Each structure stands twice: as C-alpha cells, then as structure tokens.
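Shown here is one chain on its own, the form predicted alone, set out as structure tokens.
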Amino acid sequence: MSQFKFSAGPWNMNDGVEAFGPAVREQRPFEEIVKLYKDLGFSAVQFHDDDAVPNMNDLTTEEIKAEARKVKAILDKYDMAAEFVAPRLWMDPRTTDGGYTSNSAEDYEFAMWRSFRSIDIANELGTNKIVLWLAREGTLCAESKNPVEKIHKLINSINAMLAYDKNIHVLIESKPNEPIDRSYCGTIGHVMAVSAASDDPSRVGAVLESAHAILAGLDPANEMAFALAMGKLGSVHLNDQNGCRYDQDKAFGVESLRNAFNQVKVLVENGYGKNGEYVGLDVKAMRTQKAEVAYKHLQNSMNICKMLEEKVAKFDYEYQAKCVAERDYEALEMYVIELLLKG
C-alpha cells in the first residue's frame, strides 16, 4: 500500500508538439483526461490557470470564477481534487521579458492580474496552493536588468499574492535555465532564500522537479532533503532526465534508477505525504507513442515509484548502520545495487 497520493496535469497528456517538431497526436478532451487519471489511480489534477479557464484573458473576474466552477464539477464527478493552480505567464506576448521581473510596468501589471486570477481559480477549485514556475524571471542578456532590483521585485510580487489571500500558499518551482539562461531562482536554495525574505515564510515553499535539479548539476534527492529539512517541500514533480540536455520530462526512473530510489527513499523516510502533499508526475509521452497508448509514461512512472517504495520498505537499516560504523561504504553501495537488482 503506497503512502503517496499521485497527481498529474493535463499537459502530461500532450499532443507531442515540441521545439523541434509539430504535434503528432490529437489532444484529448479535458474530461476524458480526468477520467483516465482516475482510472489509472491518480487522486488529483495539477492546473495552469488557463487549463481551467482557457480564454481567461477575455473574461471578467466573475466570469473566470464561473468557468472554474464548471471545472470543479468535472473534478467532483470523478472524485478528483485539484492540487494547485499555476499562472502560465511564459506563453503570453506580454511576458516575453518576464512577468514579475519585466522591464515593462504594463506587462508587470498583466502578470499580477493573472496571478490574482489564478488565486481566484484556485479558490473555486478547492485548493490553496499556487505554483510559480518562474520560466522567464531572469534574463537572456545579463546587462538588460538590474538583478538585485528584480529579485526584490519578485519578492514583492509574492508578498502581494500573500496579501491578496491570507490562506494561499505559494510554492516556487526552481529551474536553472530554459527558456532563459540566467534564472533568478534556479535551485531549492534560491527558493528558500526568497521564502525567508517574504512577508510570511510559513506560506512560501518549494516544488522540486527531478529533471530541473539534474539540469542544475544537482542531486534531486538532496534538493528534496534540503527543502524537507526546512519544512518547505510542498510538492514534487517526479520525472527523469538524460544529462544536461533540454528539459526532457522522461518517465520517472527510466534513466537513473538509483537516483530515483534515493528520491523515493528521502520522501518515505521523512513522512512526505502525511500532511496531504501529493507526489506529482511531470512526464511526457515520447513523440513515437501512438495516441491510444500515450498514457503509459504516467502509468509507468507511478508503478516505478511504487516499486521503489517497496524497495525502501526492504532496506536493511541495521546493515546500513554496520557499514557506516565500519566506514565500509563500498559494501553499502553494493548492498543498494543488489537491493535494486535482486530485491
């Protein structure tokens, strides 16, 4: 029996479009995705603001709330929760140079409008979590922005969200690069610093995505551990990554099984999920997958996570202590490999 509840976003059932090629599959309707997730064993859906309200830029605040309530009815129909809502700022022409750190006052106001509407949508969907993937909060040209000024602007923007709704929690999803190459919040350590500088650090935490940590040259399990040690790991996005390429969002554990094992191990050992946290998957089907089976990346990721949970349950902590006492880490490494290969 897994201690985890799982979530995924509609974008994980994507049509295969990427920077290097067009769509290869038809996009499934939203309700069909929700039903599929329920059938696969998921408990919640992750949302961008425009996943819930696609044409939100053309609607009033009350119209946005009404559309969000229609989505809530679909979730309720399949007994699914909403994990979080994330303002999708990076896809709008007005946030080409960033949202919270834009050099344009008008574009900044748009970014804040989307952020406040995301909070409204979250309230209608029944979640108090707002995720900020700071996709363009940085720069492609170092001299185009004053980084100290812009980092303060980012913190002030988060403070405005906290003031807008006293129950909302902001979770920052760190990433070192892509689409910009100089991120102002590239790692969990950066997230912890922003949290500490906010008006209410208890309501500002982190989302750790496995691939983003790998892109930063860091170990995902250690990044999770750092956030856990600070009491600020609000969510995880499990996936995998084949080196420092573009953000691949591969199925969890398919590239580095031991790395994946240690991520699950640190979550299990520290009671992750006991306070309602979800294990989120952010994985995309290979473009080679036919439409009718373009869900196996999610099914495989969940199953691999659960199988690694079973390996953690079998982990011999007495033998670990013996190896540590004798400082025989070679023996401990061989034990872990045998556990994963033979179990």
Ligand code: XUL
The other form holds:
Amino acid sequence: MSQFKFSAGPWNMNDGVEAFGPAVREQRPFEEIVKLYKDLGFSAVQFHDDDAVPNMNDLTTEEIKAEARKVKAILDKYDMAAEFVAPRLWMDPRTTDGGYTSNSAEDYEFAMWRSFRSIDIANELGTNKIVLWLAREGTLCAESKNPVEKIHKLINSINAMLAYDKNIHVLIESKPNEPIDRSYCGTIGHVMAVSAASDDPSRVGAVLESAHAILAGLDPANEMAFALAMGKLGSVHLNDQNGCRYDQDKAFGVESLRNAFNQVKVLVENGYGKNGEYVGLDVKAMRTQKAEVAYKHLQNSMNICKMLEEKVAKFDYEYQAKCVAERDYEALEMYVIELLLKG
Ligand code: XUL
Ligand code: MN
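Please show me the structure of the same protein in the form predicted together with this ligand, now that we have looked at it in the form predicted alone.
Next comes the full complex, this chain leading.
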C-alpha cells in the first residue's frame, strides 16, 4: 500500500509528435484520459491553463471561468482532484521571447494576463497551486537580455500573482535549458533564492523534476532534499533521463534505479505527502508505442515508485548506522545494491 497520492497531466498521454516527426497516435479526448487515470490509480490531474480551457485567448475572464467549471464537473464525475494549473507561456507567438522576461512590453502583459487567468482557472478547479515552468525565461542569445534586470522582473511577476490572490501558492519547476539555451532558474537553489526574495516566501516553493535535475548535472534526490530542508517542496515530477541530452521524460526508474530509490527514500523519510502534496509523474510514452498501450509508461512509473517504497520500508537503518560508525561505505553501498537486486 502506497503512502502517496499520484497525479499526471493530460500531456502525458502524448501523440508521439517530436522535432523530427509528426504524431503517430490519435490524441485521446480529455474525459477518456481522466477516466483512464482514475482506473490506473491516480488521484489528481495536473493542468496547463489551456489544457483546461483550450481556446482561452479568445474568451473573457467570465467565459474562461465558466469553461473551467465544466472541467471541474468532469473531475468530480470521476472523483479526481486538480493538482495545479501552469500557464503555458511557450507556444503562443507572444511568448517567442519568453513571458515574464520578454523584451516586449506587450508580450509581458500577455504573460501576466495568462498568469492571472491561470489563477482564476485554479480557483474554479479547486486547487491553490500554480506551477511555473519557466520555459523561455532566459536566452538563446546571451546578450539579448540584461540578466539582473530580468531576474528582478521575474520576482516582480511572481509578487503580482501573490497579490492577485492571497491564497495562491506559486511553485517554480526548475530546468537549466531547453527550449532555451540558458535559463534563469535552472536548479532548486535558484528557486529557493527567488522564493526568499519574493513578498511572501511561505507561498513560493518548488517542483523538482528528476530529468531536469539530471540535465543540470545534479542528483534529483539531493535537489528534493534541498527543497524539503527549506520546507518548500510543493510537488515533484518523477521521471528518468539517460544522461545530458534532450529532455526525455522516460518512465520513472527505468534508467537509474538507485537514483530512483533515493528519490523515493528522501520523500518517504521526510513525510512527503502529509500536507496534501502529490507525487506527480511527468513521463512520455515512447514514440514506438502503439496507441492502445501508450499508457504503460504511467502505469510502470507508478508501480516502480510503489516497489521502491517497499524497498525503502525494508531499508535497515541499524545496519546503515553500523556502516557509518565503521566508515565502511563500501559495505553500505553493497547492502543497497543487494536490497535492490535481491529483495
Ligand atoms: C517541461 C515540463 C513541463 C512542466 C509543466 O520540461 O516538464 O511539462 O512540467 O509545464
Ligand atoms: Mn515537468
């Protein structure tokens, strides 16, 4: 029995489109995805603003809220919660140069409009969490932006969101690059600094995605630990990644089992989930996967997480203490490998 509640986004049921080839599967309708997630054992759905209200740019605030209420009715039908809403500030032509750090004043206004509407949507869906994946907040051409000025602009944008709604929590999902070359908020350390500099640090936290930490050359479990130590790990995106290349969003644990074990271990040891946090998955089906079975990446990720929870429950802390006292870390390392391989 897992101590965690799991969530996933509709985009995790992907059609296989990538930079070098078109879609290879039909996109499943939203309600079918919610039902599938329920059947797979998920408790919540993660949203981009336009996952909830696809044509939101053409609608008034009241119309957006009314559309969001229809989505809430679908969630209620399947007894599913909404975990968070994330403004999608990377697809629209007005976000070509980013949103909060765009060089265009009009584009900045659009980014703030989307952010405030994301908060409105979150309220309708019954969540107070806004996730900012700062996709284009940084540069392709390093000299195109004044980094200090832009980092202040980012903090001011977050302050405006905190002021717009006194109940909202902003969670920044760090990522060092892709689609941009250099990002302003690449690691959990950056997120913690932005939080501390904000008007209400208690309402600004982090989402750690395993693959993003690996892309930054860091250990995902230690990144989680850093946010946990600050009391600011608001969500996680568990997945996996084969080294430093494009963002792969592989099923959790399929590349590096020991890394995955240590992520689950740090979450379990620190009571993650006790304040309502979800274990979010952000995983992508392989492009080769046939449509009927293009959900197994989610099922596998959840099952691997649960199996690793069982391993954590078996972890012998007395033996660990003995190894530490004797400074015999080779023995401790072998113990961990045997725990993972033998059971
Ligand atoms: C991008 C990524 C996003 C965010 C949500 O790398 O992980 O899916 O999690 O916008
Ligand atoms: Mn993610």
